[in-house]
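Shown next as structure tokens: one chain only, the form predicted alone.
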Amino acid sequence: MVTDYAAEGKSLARLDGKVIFIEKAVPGDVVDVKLMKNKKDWAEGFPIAYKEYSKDRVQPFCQHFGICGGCIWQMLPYHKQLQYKHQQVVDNLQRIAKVDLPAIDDIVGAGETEYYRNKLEYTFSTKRYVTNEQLAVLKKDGNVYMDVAAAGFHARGFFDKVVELETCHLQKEPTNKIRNAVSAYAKANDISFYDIRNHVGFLRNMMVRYATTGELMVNVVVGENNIKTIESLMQYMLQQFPEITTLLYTINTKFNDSIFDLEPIVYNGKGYITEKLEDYQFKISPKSFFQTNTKQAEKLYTITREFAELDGTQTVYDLYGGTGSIGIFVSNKAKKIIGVELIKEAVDDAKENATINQLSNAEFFVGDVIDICTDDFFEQHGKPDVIITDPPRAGMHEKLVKKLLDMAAPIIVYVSCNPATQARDLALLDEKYIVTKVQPVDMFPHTHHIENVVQLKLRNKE
């Protein structure tokens, strides 16, 4: 029986003294597994049978789940899914960290469980993933037709297989109508889909934001220079869709899926859509990082700020600052805002979004913290009062761990979405600092990913 949620999306049996990872299981499940590693302490496999369902499960309500590689718990009522969020939040700060922990607060779960992404990255492939079932209707004749096109998310576990969707609820239409249009407009008029272990075709993937302005940007990734081609499907999406404010398209003719190299072309309308935080506006490229959950972002960032203890007379550092989106959130109650991101493009979108907004306490800069915070950096914009930090899933680099240990501001609000990795930058904070607050957040029902807030404060010098 499986007995217990591990972490990653995986639930765990003992056997023997042994302990079973298993994919696609809940707590309470009976089933057998066939084993993919097995090691002397533990192993990791999957169900190939179900001998008995948990009473927790539920039945999901796309008709894509367990083929598609997203929203893989479907088959767990919400309330659960928090459970689970909150345990592995819990178990990673207790076993990696090992550091004294307060009480953490009850996970802050999301009011909207579908429709609740503005950002969603559409693919389209030779390769069609089917199931067996599928398979048989794709027979004809005696022969089997496997390189079916398709437009939607990869399988999960397959780089080059992509499940046709035909109705996905993480984000609200006209979402789906666009990307099923715009595939039948290629089948009806020859327009090749991409080949990706072959490096070909024409049309490879899509990108569609919708901001909560009701702006509607879509940005269509080709794989060949046809412009006549390219003329022909903009012309027919903005004929059907005359919703969308923005459109543009990308050349792509490299290896690989990334366009932060690249130029997107506005074909129609402005270039970027506009969200909304509470009040303040952000300015959103198709190449912008932003919170792909607008609603529980503002959650998020609220708590930051409530952690960061501002009262106006704080020098605030937002590392790993993006577009600016967390500095200008809090920037109303602090003294002064110095953001620092590697990613020029992206420090470029926050000096402009805190033009936007009329700030005139927000400064950002290029570069590495580790380089730019130096003494002579101190000197001229202060010390920090309050440092935000806002990493990528890989966590902060030892030596900018050590970074924040040797500019030792008196409060931290590390913000994560990766519990296990910021529970060890956590122990190695430990030498300074002492953790005083933790708050989950949830971003993405549904599946096995997760924020958490945590606040530091400097220890008393003794």
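Go ahead and give the structure of the form predicted together with S-adenosyl-L-homocysteine, now that the form predicted alone is out.
If you are looking for partners or other molecules, they are not here, because only the chain is given.
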């Protein structure tokens, strides 16, 4: 009997003193499990038979549920998802951080649990994921008759297989219409899909970004520098979808999918879109990071601003600042904002965003936080009153944690997308800081991902 949820969306059961982590099961299910790993204290596996289904289960609303690597929690009602996410935060903070904690408020849920993403990235592939049932239908006379090309998302657990999508519910239309039309146009015109094993083929990826301002950006990544084919596809897309406000393409002939070292080429429009949070405007370029759930980002940043307790007199450091969005969002309540971010393009965007929003009190610096945040740096830009930190999933570098302890800012606001590494860092900060507020936020309904904001105060200031 599955009794609980564990990290990374897995569930767990306890048997003879051993913890068993199980994929694709929910608390309340009774399952037979095939073990893939079997250690002394724990094991890991997946269900081969469901003896009983949990009464919590609901019918997933998406036809691609189960094989698509996207929304793995659709079989749970939203209020249950929120409950498990909240419990994950509490468990991590209690078991890993082991620090004194305030009461933890309920997770802030999303008003919209579908069509909430402003960005989706599709993959075109010659390796279509086919279920055994589909295969049986496609088999005739011992041969398999099927279209091997697919446009969609990676199948759950496969880096090379792609689920052919018909309708995805994560982003509002015309996202599905564009993907399906591009796929159909390619097939009708003998334009190849990318073969990830042999590294040949034309259509590779497509990123669709739709801002709440109505601006729509599409960047098509192609694996061959074939201008004629690019031109015909771009023309077709513009004719079919006049709502695309800016259309780009990127030529990627490398073995990996990353476009960070490549230059997207603007085919039509201004090459970026503008998103709005409150009255602040943010320019989003094809390669820059922006929170993917705009409405929840506004809530996340509002909580961050409240936790910073700003009154206009403070010097605020925004570490792991990306395109400066948090810093800019809190700027009118701060004396000065100092942003630090690793990626140069993001810092360029941050500077431009500061100008667009007419900020005169913000500065942004490029580099690794552990190289930039030296004693000299803090001396030069002012003693921090508030430090906002928003690291990637790996959490903060230990050196940075040590520096934060040295700097002893009265308030630290720690925004995290991984409560486990956040908890580890809070344990280190415990030397000087007390956790005063904790607020989880759900940015990604139907997935197991959690965002959590923590306010820390210097002990002797309490």
